[in-house]
Amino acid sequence: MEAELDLVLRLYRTMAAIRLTEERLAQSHQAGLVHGACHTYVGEEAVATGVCAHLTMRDSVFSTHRGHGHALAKGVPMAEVMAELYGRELGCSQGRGGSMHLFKPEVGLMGTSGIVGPCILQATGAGYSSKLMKTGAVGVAFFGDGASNNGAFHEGLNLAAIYKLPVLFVCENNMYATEVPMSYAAGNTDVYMRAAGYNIPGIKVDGNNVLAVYEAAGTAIKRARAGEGPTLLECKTYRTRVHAEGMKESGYRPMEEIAAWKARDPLKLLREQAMRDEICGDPEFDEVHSSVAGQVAAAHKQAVESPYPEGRDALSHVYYEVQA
């Protein structure tokens, strides 16, 4: 039971770190500290947390415009994520990437991008490199339901299937590609079923249940490391904030639907499940939550105190500099 307690609190800590960081970033966007767009991950924390809990620094993660949660779960420090959105030198991309371009190769975060779909091919490439070099590393692609209708999705799954590459494809199906319902954009809204066309496992889980995601991702990653090939993992989840900060709900999704998903909040669900199974209770969760809140406040302070990059350094980190 002790190991179970450790796991539950570890998963909760990561989800709380994502949630509180994102809420701080939303406030910072309103205050003008964030330059450009800001797509938060609020409501989807269980997916990044459950998957990345199995990854090591040598495993590669490729993500999307909604990538703050993946970055934090993969090990990018809070202050570096915040500072990147604030355009500061402390940022993980030295203030050059902003909200949608987070990079930290040192921990295996190989990049986030606002372009839909390429992360699937990049993760496939990482799996191919791992297989050639026999490193045992896994490539992971996080993408939304909209990307599953992109040609890159089919090309990536097909190539990974042919060569049995160590790749995990994670579809975060939050039911809307910006404001376009998945029910309108696809004849079959169950993305996991497409795996059968490539003769690879397709799994669908409750993306708001972090323990379910953790279990499914663990099985898939174990398969990948054993040389048994890729898996398509579909996590049914929901973003409870607007598509991007500053936008307004324009009626494309019912308010009752949003309320229903808020009632299934990932952090709340884990608390309820842990108390139901008599693993731990509110005092333990509250202690973790309070600790994370203090870390987020300190990270925000560190980020806003970091200077902006100097103009004379604008071309630094753009090209690889060969040492003489």
Second form
Amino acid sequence: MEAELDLVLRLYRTMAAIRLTEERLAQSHQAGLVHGACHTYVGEEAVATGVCAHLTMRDSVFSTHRGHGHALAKGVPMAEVMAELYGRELGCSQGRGGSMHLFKPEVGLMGTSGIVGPCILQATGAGYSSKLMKTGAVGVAFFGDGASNNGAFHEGLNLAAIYKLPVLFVCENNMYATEVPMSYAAGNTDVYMRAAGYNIPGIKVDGNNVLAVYEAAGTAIKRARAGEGPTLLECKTYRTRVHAEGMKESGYRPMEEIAAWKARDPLKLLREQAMRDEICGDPEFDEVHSSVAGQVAAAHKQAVESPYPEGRDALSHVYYEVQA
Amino acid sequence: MEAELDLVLRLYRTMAAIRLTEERLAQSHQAGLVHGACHTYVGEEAVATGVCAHLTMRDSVFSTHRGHGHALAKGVPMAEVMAELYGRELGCSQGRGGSMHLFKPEVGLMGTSGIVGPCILQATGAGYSSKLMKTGAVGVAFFGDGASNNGAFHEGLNLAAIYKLPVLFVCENNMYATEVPMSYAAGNTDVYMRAAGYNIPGIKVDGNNVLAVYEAAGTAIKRARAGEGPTLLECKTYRTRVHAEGMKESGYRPMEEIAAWKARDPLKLLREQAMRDEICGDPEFDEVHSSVAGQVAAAHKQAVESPYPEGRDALSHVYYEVQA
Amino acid sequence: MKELTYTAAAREALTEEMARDATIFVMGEGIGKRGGNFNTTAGLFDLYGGVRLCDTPITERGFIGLAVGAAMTGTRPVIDFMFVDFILDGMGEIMNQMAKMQYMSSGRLTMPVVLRGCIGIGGASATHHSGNYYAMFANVPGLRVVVPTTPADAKGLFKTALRGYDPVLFLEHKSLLNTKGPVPEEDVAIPFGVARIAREGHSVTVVALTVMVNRVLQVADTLEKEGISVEVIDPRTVSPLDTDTICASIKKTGRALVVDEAFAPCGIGAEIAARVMETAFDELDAPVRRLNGAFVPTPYSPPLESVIVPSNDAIATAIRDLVRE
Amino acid sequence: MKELTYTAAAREALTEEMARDATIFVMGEGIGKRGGNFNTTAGLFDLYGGVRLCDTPITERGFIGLAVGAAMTGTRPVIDFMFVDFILDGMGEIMNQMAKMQYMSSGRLTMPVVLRGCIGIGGASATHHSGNYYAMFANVPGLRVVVPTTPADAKGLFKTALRGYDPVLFLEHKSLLNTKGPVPEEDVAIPFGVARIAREGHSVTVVALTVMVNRVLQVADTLEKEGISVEVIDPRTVSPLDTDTICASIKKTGRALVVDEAFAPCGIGAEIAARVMETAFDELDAPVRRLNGAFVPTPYSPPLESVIVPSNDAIATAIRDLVRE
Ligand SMILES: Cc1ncc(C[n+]2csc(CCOP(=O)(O)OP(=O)(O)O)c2C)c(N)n1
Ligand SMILES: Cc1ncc(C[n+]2csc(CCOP(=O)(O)OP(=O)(O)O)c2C)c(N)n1
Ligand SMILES: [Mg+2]
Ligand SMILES: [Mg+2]
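Now that you have shown the form predicted on its own, what about the form predicted together with a further copy of the same chain?
The complete assembly is shown below, putting the previous chain first.
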């Protein structure tokens, strides 16, 4: 029971960290502190959390335009994520990237990308490095339902399959790509079923249930480390905010749908389940929550107070530079 | 029985035309008459023949580097195919293309391509034109097992599926891409099974049995014309010659495998079946065969005797030119 | 004349041509009911329906390849690709297929495809939403490359694109989308390959591309007060590229500067410099100079971003230096 | 010195570096047991096995993207792509990811990827097997672009590519693959950005690229008899591009011609012309001239193909005209 309590609170802490950071970022966006785009992960926290809980710093994560949650779950400090969106030197990409280009290779966050697709191939490449150098490391790609219709999905999954690479492909199926519904964009909306075309396991999981994600990801990662090849893990989930901050709910999805998914909030679900299983109750969760809230406030303060980079920094690192 | 006899001899005639043209081209390649690459279709004749037998000139065919058979089956005159490989003005592409760039839009041969993949997307585009202009025309893509692992396959099939386009995707699975076996290159070698990922019919057929191809293609094309969407038709077949003329059987595939497939020669299989079903016998087939042989000889003569294009022709048609 | 934004002007061209020609259809992500990420197709779905305003999955290669096949079979696709960075996934279809199809078919097939969308640095869009790349496309035979600066040019050049038979890259700098300007009431199609003299002058010729035209015009006003009279030329299309107009101007001024946000190496400025030297060497009182965006990926943070784009100051300095040379 | 073919020289570099560095692996279609479509990896499979000599499906975008991820995680991929035309399907991965990764990570990630394979017109390969495209790659910050002409350069530059940390396009003209030349016995790595003076002369400077270097050298021998002394410069890498050597030569000759099989607009010749004008305007007795392949897709039939590539005659004429100017 102890172990489970630890796990539950650890998962909750990560989800809360993502949630509260995102909400802070959304406010900051309104306040003009975020200079470019800002795609939040609110509602989908269970996915990154459940998957990354299994990863060490040697494992690498490749992500998308909606990458704050992956960065935080992989261990990028909150202040560095926020500072990056605020365009500051403290940012994990030193202000070069913003929301869609978060880099922290030191902890295995190998980059989020403003282009849909490439993370799938890059995670496959990380798997190849692992195989060649026998490091036991796993490459993980997070991507959306939208990306699953892209050619990169087909090529990446097949390559990982035939080379039996230690890769986990996590499709975050939130049913929309910007405002285009998956039911319009795909002949078959069950992405996990495509795994059969590559002869690899395809698993569907409730992406709002962090324990379910944790368990399924655990199996897949064990499989990967054992040299048995990649897995496609489809997490059915939902973003409860707009596609990108500043946009409006223009009517492309029903209000009832949004409400129904909000009722299945992953943080709330975890609380309920822990209560049901008598692992812990609101007081424990609330304590974690407010400790995280304090961290977020402090991180935000640190981020806003950190300086902007110098203009001339824009010109370095185009090519390899011998480090001093 | 009359109708069947007609059909059988018609199919046989097309297959013989492809076979004998290809054998002539292989000889011509050795003789130095073909200037560039030459990928023959020997052994796979039943596929193009069975499919194209259903097409009218308004339907369009998009093909690959191994496209002589598709061109002939779609109605490009033999002499124009040969002359093209010989680099002559009479060639269906006026000498601009050679083996891998056969064009005869007048009969719906919309081009073969030296790049693996694009034909899948272009056939989808033809389907889109048909849908927009309500012409009832069908777009057909012929491509190899190798192409089925390319991103174009994934994107093209899904697009055709979601728009319900009148397209037939014909995968000629001859088990190798150059010398890389499909069993190495694909997680799952049964290409037709991938159709489920797009929620469209995926049909497997013996690609050396022209009547089987004819029947399966007929169903798919009827479906397409009825507005019910695309079909993926996988034809299991084999090229009995080397990948491209001038190459050697370097040992990447077993001799017994080649022998076994030669024993299943599509022309021979059709003769046997017609005999078994008492439709007709060797005399009828032999007559067709020698009539085709005469045509091939005449076409070759016409092609070799035709002039090379003028050098200055190389500079026209880069951009649209108002026709005189 | 009426006053329209750049995007509204282009949209007017599109809707007028769609009314005239039933074979035109638009494809892209969110260009259906949503009306486009930049309102490029706002209102058109209601007019022309879902087959002619067709939303797509995120398959840039796929729908560009589809457009090639559609154009080969008698329709006119307009691909609304949002950001030029995204169509790099479709470069094979553009360069190997679209650009070559008329040539390979000896003109028996035409290729009336318009690929339209945003280019340019600005607004902290960072490196995956700020490519320019028109120089690359200008390096490819078979393509037309259009980079309008004013609303009137956006409309007039879009019409030409939609009536022609060649594949066209129609590239709209993101900083121009909401700029306003006069647009003729009449049906004007502006031919490709004819530069616009955006400002007359006699001391120095400045060729500027897309958004830099406006920046140079501002600087020219300032320099006028210093007694430097700047002639500003906007090529409008970079393939074909109108060097006659540029050389004619140089005949008058003897000096030329190219101001371009895009990368210098093998860029439009290089091509202009080379052509001017080839045909007007004796007219030149000084070498043709280039002022380009820095040769780096686009950074996000505003202080970094602003450094890599030619500023008004840098432009003014470059012009002053050139006049003195 | 030993005598090797171009391909053998490059292969020697590869096998030596693979022996030295266990993180190097090669990917491509048929580069395993088969030893490569052009024998680029012949014999290496037996030495290094299937994980380091890895055959791929026809997924150019896929394995280029894989290479990016592999390089980010500590290995050194060599992508053996056969023909440059094929990697247009992977342009997104090359331009958006590979080229930008060091920059976006502020140098915390390196990107030691070599993309190697054929370019060039010849042998009736037609338009899908004859791209050049080095000008395009030279337009992209973050990439190195290498175009060796001699076997010795192929080996020495390949070594530099395999020891560096930047992504390199290593482009081998198909007509050079079987040409022979002396290659040093010692371990020589030739730095990027240093041109080679292929022939000394004093009447005129000719900068030639890849296969055109050899053609120009032939023509130079003929012209010597007419009293025209041609200095021939082979840049060897076009990004970085060594304009110092070119300008130093022009200081001597006062005249320069660039001979390049690739397309003229926004090509290497344009860049050279622009840079020379910028830095050596006063040394020029005549405009820098360009002689390029025709701005058309590559036709198949030999009489068509030969027309679109600069011939010995055309080169000789261009040089004579320039000297007279
Ligand atoms: C190649 C490419 N095309 C288009 C876009 C524009 N775009 C940004 S996010 C997005 C939707 C992505 O949908 P999905 O993959 O489902 O992820 P989600 O936003 O739902 O998390 C699109 C189309 C892009 N970034 N890259
Ligand atoms: C994009 C691309 N990559 C590589 C090649 C080189 N190539 C030509 S044919 C071929 C094999 C094709 O295999 P498959 O699709 O199975 O067709 P088959 O030759 O067996 O008919 C390859 C790799 C190419 N033409 N295009
Ligand atoms: Mg989504
Ligand atoms: Mg095959």
